[in-house]
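Only one chain is given next, in structure tokens, and it is the form predicted alone.
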Amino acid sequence: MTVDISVLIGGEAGQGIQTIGLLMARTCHRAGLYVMVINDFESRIRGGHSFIQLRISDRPVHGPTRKLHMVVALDERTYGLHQPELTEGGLVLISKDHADTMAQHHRYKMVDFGGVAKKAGSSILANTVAAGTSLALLGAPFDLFENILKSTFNQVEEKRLAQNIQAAQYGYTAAEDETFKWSWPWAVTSPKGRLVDGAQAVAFGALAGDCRFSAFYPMSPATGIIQHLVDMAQTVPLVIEQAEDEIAAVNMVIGAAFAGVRAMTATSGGGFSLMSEGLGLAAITETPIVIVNAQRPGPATGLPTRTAQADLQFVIHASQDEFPRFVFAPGTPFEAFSVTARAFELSERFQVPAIILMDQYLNDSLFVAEESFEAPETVTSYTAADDLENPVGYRRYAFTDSGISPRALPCKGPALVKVCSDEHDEEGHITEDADTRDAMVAKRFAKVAAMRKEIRPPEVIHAGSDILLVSWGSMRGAMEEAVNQLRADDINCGGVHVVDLWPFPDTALSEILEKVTQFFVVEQNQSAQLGQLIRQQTGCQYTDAVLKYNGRPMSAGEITDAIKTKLR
């Protein structure tokens, strides 16, 4: 039997929706199933509408689906908003208080979540009751869920754990007189991979890249990255500093990197805007830093807790004047891990900023990552040795064929390190000499040839296809699934996914695109920013674009429907 169902738990912020989703996800993962969890919430502490959507499968899944098989409605609004997404025969679990609002054409079961929770000891246990009822309907063994509760609440007092277990039992009892069309016999096997969100994967990648300092100012959806780093800092040599604003954060990171420490910051588009002058400072002083921009929709404050891919062209050209930089956009948690580690190494080797584009969907969603997150045994240092042959004559910005100058560290060794934020000569002194200005620009851009060699080519899925879908960043999972759906419908379709975005992989991408009759870009922005870059850098014109920019993630079904319409 093939398992592929979606369950949505919705209600107001503060009702414990995330707890329900996390308990269910951990139970499914422990059973050896694949699961992905979308976290959709408003930017408010109480009220509003939030939901968790789980996709549970016996095969790898990396994107959401549009159709729901079960809705757990903790309030009346949840059913009203999501009932159009219920597949035929879908089941709604709804609080007894809101059952009168149900449309008769949907199957539903009334569960007094709050009242049942009080029987277990406290109304706050309503989320455990809901998780228990949902898992029971799916067919999950109770002892499996009980073990998850014990591992989740192993730090709380025994009485609270006992109450949660009792609430879970009541939840299972509430499901005894109901059947679920898509339940299946659970054959519990070993967990597959690691259950991880993108933010945690970036934090792991930072540690693998030998990050020792991070400064930040809280800004959704990047804050999760720093929260994970804060937790890790309890056991690894890592310093975390909450700055007074994003300008201070990036300048702290530059200061730490100038002193020889690998350093990073994480923010969203608005914070990155404030950091853009600091980005220029890092560039002209050739100080290696890593910045994560977790994108969200809208200019100004926009939609703080929603997802988007609209900062691509911005980060490639951000800050004044021109200078080389790396820009990466991982599409999976494992890519987020490996790209972050690479970003630290490449940034230090070439003495340029490295920017990682994440987004709310990838940051906050849970995935099963089967790849191993392994840090290198040793980390290469690219700083100059303490025993320079001629420390008195040390020139921080010495002209070299590669454009990379020897980088001594201040107060470490006999060399005197001089830098400034103005244009400068080889020693680091301010200059307005025209010839020196030309030479310094040429020196910095001389790095690009070697930087290009470090850019990994786009990954091709089903090479030799007549039609290609081209995606970047978090669109990878939905794009790949859409390709497979189209191929199942006898459309000769393949895919291309781009992670390394700047320097742009123009030669590799040109060779791929020139062999197909049509290609479509799939992006979460209004202007097809990757499509524009492809046309600008390769001369290849995309056939059309599948775009979404309302702040919600794009599903494979949406892509498939759009492509079929465009091919008519």
Contents of the next structure:
Amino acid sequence: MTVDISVLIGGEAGQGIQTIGLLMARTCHRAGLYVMVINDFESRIRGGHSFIQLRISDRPVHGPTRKLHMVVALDERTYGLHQPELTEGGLVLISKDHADTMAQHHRYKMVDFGGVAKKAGSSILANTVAAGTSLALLGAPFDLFENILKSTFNQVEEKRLAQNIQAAQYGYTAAEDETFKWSWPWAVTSPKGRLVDGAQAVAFGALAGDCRFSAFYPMSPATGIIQHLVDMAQTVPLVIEQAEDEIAAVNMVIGAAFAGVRAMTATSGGGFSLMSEGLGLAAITETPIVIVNAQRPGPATGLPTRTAQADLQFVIHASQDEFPRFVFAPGTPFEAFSVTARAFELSERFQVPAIILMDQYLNDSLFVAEESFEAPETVTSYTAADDLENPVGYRRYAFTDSGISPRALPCKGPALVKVCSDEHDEEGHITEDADTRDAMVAKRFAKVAAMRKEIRPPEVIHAGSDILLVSWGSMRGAMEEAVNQLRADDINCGGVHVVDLWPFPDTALSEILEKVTQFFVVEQNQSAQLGQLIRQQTGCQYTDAVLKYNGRPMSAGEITDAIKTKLR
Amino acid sequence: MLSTNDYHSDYPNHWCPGCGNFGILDAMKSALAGLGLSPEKILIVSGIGQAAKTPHFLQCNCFHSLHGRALPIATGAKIANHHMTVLVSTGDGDCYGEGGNHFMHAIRRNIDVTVLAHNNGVYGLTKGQASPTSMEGMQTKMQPGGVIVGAFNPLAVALSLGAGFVARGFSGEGDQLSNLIQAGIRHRGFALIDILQPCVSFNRVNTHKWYKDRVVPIEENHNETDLIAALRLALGTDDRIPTGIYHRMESPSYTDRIDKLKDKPLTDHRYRPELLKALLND
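Go ahead and give the structure of the form predicted in complex with the partner chain, now that the form predicted alone is out.
So here's everything in the complex, that chain up top.
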């Protein structure tokens, strides 16, 4: 049989919904199932409506679905808001407190989560009770869940663990007289990979890139990346500083990189706006830095806790004048890991800034990543050591064929390093000489030819199809699932996914797109930003675009429906 | 023995004849020579403005950065390699205007850098607009009716934020200024030296003579560890402008407070795959 079940757990902020999601995801993952968890929450600490949505399957899942099989409603609103998404035969678990006020169109089961939790020791255990009841109905063996609780709470006091196990048991008991239509026999096998969110994958990638310094200013949804770095920083030579603002954060990162360590910052679009000035400074001083922009809808404050892909054109052009930069947009946690490590390497090698576009959906969602996250055995340094031939005559911006000048570090040898945000001569002194200006612009852009060679071509699935869906960043999973759904409906469709976005992979994309009769871009913005870029850089015109910008992640079903309408 | 000639730069100077910056530059060279700090041991970070051009005019490592951003650049560099001697060459607009937020928080961090704030009470590079330290009533082309907002008091602000070294110098008192710079560099932690200087082109109020008539060395019996006495000096009660060390009190600097920097600077670590492997397997 095939398992593909979606469970939504909703309630108010502060009810521990994310904990339920994490416990259930860990249980499924431990059993050898594939699982992904979307986090949907409002920009508030208490109240409102939050939910997490688990998709559990025995086959890899990389995107959300619209159809729900079970809704766990910790408050009244959850049922009201989500009952339209329930599949026929779906089950609602509702708290006794609110039972009277609910419409009863669906099969429902009352569980007094709070009351049961109190019996186990405290009402705050309601989330463990809810996780227990849900897992019991899905068919998960109790000892599996118990082991997850043990590994989750083993760092804290024994009493709390015992209470959680008791609450889980009560949760299982509450499910005894109920059945779930799609429960399946759980054959526990070994985990399929790593349960990881995009934010943690970026943090791992930073360490694989030998990041030694990070400065940040808190901003949703980027903060998770730094939190993971902080959690891991105890054992590695990494210093993290909370700056007074994003301007300070990026400039601290530039200062640290100038002095000789790999450094990064992470922010969202608003913070990136403030960092645009520093981005230009990194560019003209040829200081290697990595900036992660975890996108959210804007402009200005926009929707702080929600997702978007609307900063692509912005980051490619951000800051005044023109300069080379790298822009990457990973589509999965593993891509986030490997791209981040690559961003550090390429940024240092070419002495240019590198930007990584994440978004709230990829950053905050849990996925099972089957690829192996490997620590590189070595990390190459591209700085000029003390063995410069003529340190006294050292020129930081010496003209070279490649445009890359030997990069000595300040106070690390006899060479004096002078860098300058004014246009400068080879020594790093201010100049207004017209010929030197021309030569310096040419020097910076001379790097682009070699940078292009580092750009990996987009990945294609079902090459040779008549039509193609084209996505970038976090839309990879939903796009590929949509391609398979369309193919199942006899539509000869393939998919293209772009991760390395700048320098733009013009040639590779032209070759792919010129072969098809129609192609559709799939993006979470209003104006088809990748579609525009493709037209600008390759001359290929997209047939149409599937766009969504309400801050919620796009599902394969939405893409499939839209494509079918457009093809009609 | 190092001499001031060891810091000589061939790069042509951009300042107006008679600018107070020349006195500050000479005092810097003599202070650095006096401390035996050779050019390759020094990093001077600057923002934008006439003061920020200073590191081009002497031998040193230099990061001539953006308007207002010298302090965060210096902070990042110092965290990466705390064995460097880091100076910040900045002006009243750069440090107290555009970089005001960074100024406050660099003091809170007690990052071990020495800030030389060239304070001429006017914007020079952009040709004569009022600065945060312009005196009320000062007329400029942009403020033809006179400045109507109160002047920023950098010393009082720094003291109230807990700065461990707060001093005031005058570009016309080279020996005293050189000593202040030496003391600032020796101080382990954030050191502010606000340096009064005339702007011969744009400030017609605070001329060399104007300063000469007002600056007085701080009395010898002033207790440098007494914060309230320092604040009283900084707030001022008459026309006199005390010069010298207002306040000096050491506490662990930012990099002193980070255990992992005790052995060696971040720059001197080597990548060790086993550390990441342990985290990946956790």
